[in-house]
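One chain comes next, on its own, written out as structure tokens in the form predicted on its own.
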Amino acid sequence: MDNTKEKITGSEALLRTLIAEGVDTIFGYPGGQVIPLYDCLYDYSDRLRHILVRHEQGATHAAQGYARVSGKVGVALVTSGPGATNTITGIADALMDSTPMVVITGQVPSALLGSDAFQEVDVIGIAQPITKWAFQIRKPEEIVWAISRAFYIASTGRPGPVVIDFAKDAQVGTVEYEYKKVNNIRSYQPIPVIDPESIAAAAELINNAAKPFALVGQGVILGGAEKELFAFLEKADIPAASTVLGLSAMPTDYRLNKGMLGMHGNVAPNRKTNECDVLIAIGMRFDDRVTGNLEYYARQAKIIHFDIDLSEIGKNVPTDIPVLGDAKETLPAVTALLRPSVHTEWIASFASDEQEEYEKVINKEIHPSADRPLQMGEVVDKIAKASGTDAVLVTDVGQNQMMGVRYFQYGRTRSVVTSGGLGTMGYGLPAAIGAKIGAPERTVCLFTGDGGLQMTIQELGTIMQEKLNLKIIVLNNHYLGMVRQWQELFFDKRYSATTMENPDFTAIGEAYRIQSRTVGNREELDEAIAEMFAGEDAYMLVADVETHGMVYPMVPAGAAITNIIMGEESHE
């Protein structure tokens, strides 16, 4: 019997291992130190789809969008030096938003490490603070172990990014190939052991609550615990609201869904945070954009915090009962101990705040008077209704982001792709590419601003080359809108460096062979939306919206979460 293992190059070993780990798509950009790997990829094009982005930052954001809608690990492949450093923003973004991603960077041959060789940079030194793990492959024998370990770390526990730096000599060297999956690391415990006492204590507190309120974060989606969440909320009749990244864990029209939390969130859940007697945080990290000034945050409530990451427990908000573990396991454990409850009066108390927000903010935004210019929320609302509740929302960052998440409609999970923790302008366009490839059967609507679009506008070339059916909506107000909003409210309307003289976006879209149209009034808007959804190709709709439009409600930075600005009748 011949037990001789097949001998192959390091490049082929890497590609085979990627396939073994379930990878079907790579977002990348070739360069000198990954040419051997790309040469090998030529023979694997039937098993690995490579998406040629136009900038390495775009590769990471596309990998993030792919991961967010598919639930799989996103993969980016770039060369050394500037190729590697161009991925840093996307890696940091993935860490902040717990997005599973493996970034493979080329590196100079190991004999040249430390010599300041052409396009050499200390990728591991740069990446370690913004990754779950970073490792440099110098020998072909390390490839299978490192890649499988990378996928295990990226996808388990609290997900996040991993960087693998791949020296060129390890790519061209040979190795006897044998795939061995890593599914255990002695020093790494991705899912904590559940503490029965915490489970019992949480259930007892909820059973005795008169005004329980649940805060739903992305941890529910990452853990695939949506059904477990519904069972929990239904049994105890608990109203709930979501963080930005937690949106779509509950359908928009779900009876216990009370909207979005935070700086530009809905009025009722923000106010009720400071009225409830038991606050139940599930897979969220009490970000400052959700809590406002911690000195005035939920001081009256007992806090139960469900989370998989021990470092988040008590980090920002003191926790009375920590429930450490995977939400898919901890939620049912608590639910089993709950008494069926009814909180009719408590839930009904949200209505007055909801009505106030509708009258003072929402109605004016989505049904403006005829003499007002197009409003951002009006555009989002019309497109949301036209796209249906199965569509995926992708946003850039800024006013377009807050309007997008506020007024879009969600009917299923994994329907929101946005940069939450890092707030990366330029995220939207490449993330939409990844989202469409990760969920090709779903309509993907990107809302972006004129500022964010121009940070990664070159990715229109990727859409053109891949012939992706993306719906791109540019909310064009000729400003860096969110910064301008802060300048208007808090800096005496001193609009320093926020006015933007923009190009003809429609002409740019057409140059990339993307059907494009600019609308400046609501008479044209309905027709343009119908035209956009009628076709099976990419479409860019540029909406010239009110230049001084504002996103309301708004909780000023550093204020209590109940200190809510509702807006004024008009703006300059």
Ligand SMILES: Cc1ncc(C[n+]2csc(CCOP(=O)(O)OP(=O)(O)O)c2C)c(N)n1
Contents of the next structure:
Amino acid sequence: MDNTKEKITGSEALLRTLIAEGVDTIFGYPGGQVIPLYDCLYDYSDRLRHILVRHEQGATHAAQGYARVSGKVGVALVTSGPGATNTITGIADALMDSTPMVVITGQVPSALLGSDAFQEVDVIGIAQPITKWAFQIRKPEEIVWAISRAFYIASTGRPGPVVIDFAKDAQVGTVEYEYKKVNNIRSYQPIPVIDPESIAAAAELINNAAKPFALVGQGVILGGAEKELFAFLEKADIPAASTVLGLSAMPTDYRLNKGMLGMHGNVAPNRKTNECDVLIAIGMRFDDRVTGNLEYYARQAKIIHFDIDLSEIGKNVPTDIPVLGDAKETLPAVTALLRPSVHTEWIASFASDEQEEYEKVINKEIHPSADRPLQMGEVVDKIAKASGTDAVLVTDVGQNQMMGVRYFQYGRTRSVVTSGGLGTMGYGLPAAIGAKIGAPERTVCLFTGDGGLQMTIQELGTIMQEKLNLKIIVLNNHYLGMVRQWQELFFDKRYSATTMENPDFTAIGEAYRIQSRTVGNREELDEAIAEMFAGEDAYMLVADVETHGMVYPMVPAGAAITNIIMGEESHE
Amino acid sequence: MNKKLYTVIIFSENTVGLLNQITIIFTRRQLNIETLSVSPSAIKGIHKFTITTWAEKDMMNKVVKQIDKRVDILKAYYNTDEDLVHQEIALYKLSTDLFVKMKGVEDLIRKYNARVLEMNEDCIVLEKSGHYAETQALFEELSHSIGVLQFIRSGRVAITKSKVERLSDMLTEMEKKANG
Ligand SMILES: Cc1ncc(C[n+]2csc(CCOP(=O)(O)OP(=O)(O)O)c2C)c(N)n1
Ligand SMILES: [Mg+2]
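Switch from the form predicted on its own to the form predicted together with the ligand and print that structure.
Whole complex next, starting from this chain.
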């Protein structure tokens, strides 16, 4: 059928191209400038599952969550004007976090473009700074090319968001449909050519290293290079730590996994960054939340930077040896040249820092004394243990996020869905919806804050309608906790605009027909966790946690990465 | 702060909105665009941008990589003045009356290698191409003598001294890679 040249509408051409590109799920919200497209979708509902979100921002975050767990391109479909502008946060988030996503926005008929027509907005102009590519379809003939090109760009090289602005006349006009896949663009080279000299130089540096240390970023996951990473680390016996987005590339209990880097990361990897002799960054971008003050960052080390994106090389940290390419190819190329070695003493040297962090921070967080209120860390820890190692962690932003990523446990790759680079509150709930739809067989646990939940709380309606088995844990501290933490530490406890009077979240959950329960003590918590995982339906567990809890360790913004506050004085 | 004047040369597909994509990268890095010139290149369908900006070398490296990364950009690089033959073109509108009465007009035109483009009862339009300093010098000399009614200067156009811009070879390479 698809290869005979029949005339169909632009809307149908678009849907068929989506299917040809492997799409089976769309997150969207209808409106005036996409009614023809939605009308056509009605006929395609057996092949394209449409998830009706409750706000377009939710469509983008859901598409992101879907993409992050499945590795496929997430798709969002919205109307023009306000529908399009509501997607901006998700698009910016996807660019920062290299998430493959195609956002299709309706647009006024092309004859009206530029005339301030009803619900017209310059989507391309707005989207350009926050997309890999943005294109306006004005003629039905452009549809197949533009959509296929959009998927090619979104999914190849360093992935990212693409916006397709779809004028209404192109939706209703007709075209001879013939699918033709775009798989090259002359001005776009998604994967740099590997330079054998840099491979050799990297191997030589590692072969001569006494204290090598690897930093694992999301690039490893995006490149599907987890096995290649293990082979590399094993052969040269290199300890490694992850960025927030690199988490789950290595299982939590893996021998060489030394935890998480950065502002609220583990003590050992942050300190060891400034002790190693060769620092090997793999698919990460030296974000300031990872490096702290660059003046004091890894000055003693030679730095090797594996990346697929040339513009990341030397952007923040001067690199001694850049290794450009796809980690799935560059890692084995370097591994082949490595001499097997062991770094027993060096690896053992992490233990004292780990012990120190356990005593000063972790133990108090997950085993608080009986007289203290619930701690966020203990809630996460208990749920991590109950959810099994196959579960996906989704978080919102704030203390709940840092506690979530710190205390959850990862058994397999693609298990963390969180807003890293943009730090978008409100990301969690819709992203969890996308994650569950992208990995229906996996348990999906969302940790969110009382603040962030209320930014996209309407998506509970989507969960209700789609009957999604999501485990929602609200870490309710009655504060915009992370901001309160900064105010406590750096602004003299002047809690400006961070206290929140909250609604009864359980009542809200119940209103959406989601079984919900508020817990304020340990016995109730244990019961509720058991109840939550016993059922096959959505569940909202609202944990009333300590109001003045703090996330430690912490490297204050702008401080050296070794300048770590442990918060020993507090809690006692 | 060791700022220098750099000339950024960019080849791109001729797609809508590319100028915007390029200028936002300068804006984000707080670089002022001193001059800008855009025109079709020797190859059909490919546009060439020539942009000058004051920047530090390290910043220039980062900016050019970020420009080069955009999907529709074929190639972006930068040069300093030593590597380039470059010109700007300037037009000067003068009062015909004053101009004909002015002493040493011919010497002036010869000295600056300027040309008369237009001459009517009201005004005369001179054209001069050259480096910024040269077009500026003529402007100042005329301003001080008979005054300049209107003045306009183009953005810089530039060509590298060292190597031929083998854009067509580069394109063949790119297409070969893409198809292979
Ligand atoms: C959209 C958005 N607005 C503001 C912020 C700034 N911000 C970061 S964390 C935070 C507090 C979050 O509070 P809550 O959701 O209750 O989480 P908690 O830190 O208490 O766990 C705020 C306001 C943000 N990251 N995103
Ligand atoms: Mg809170």
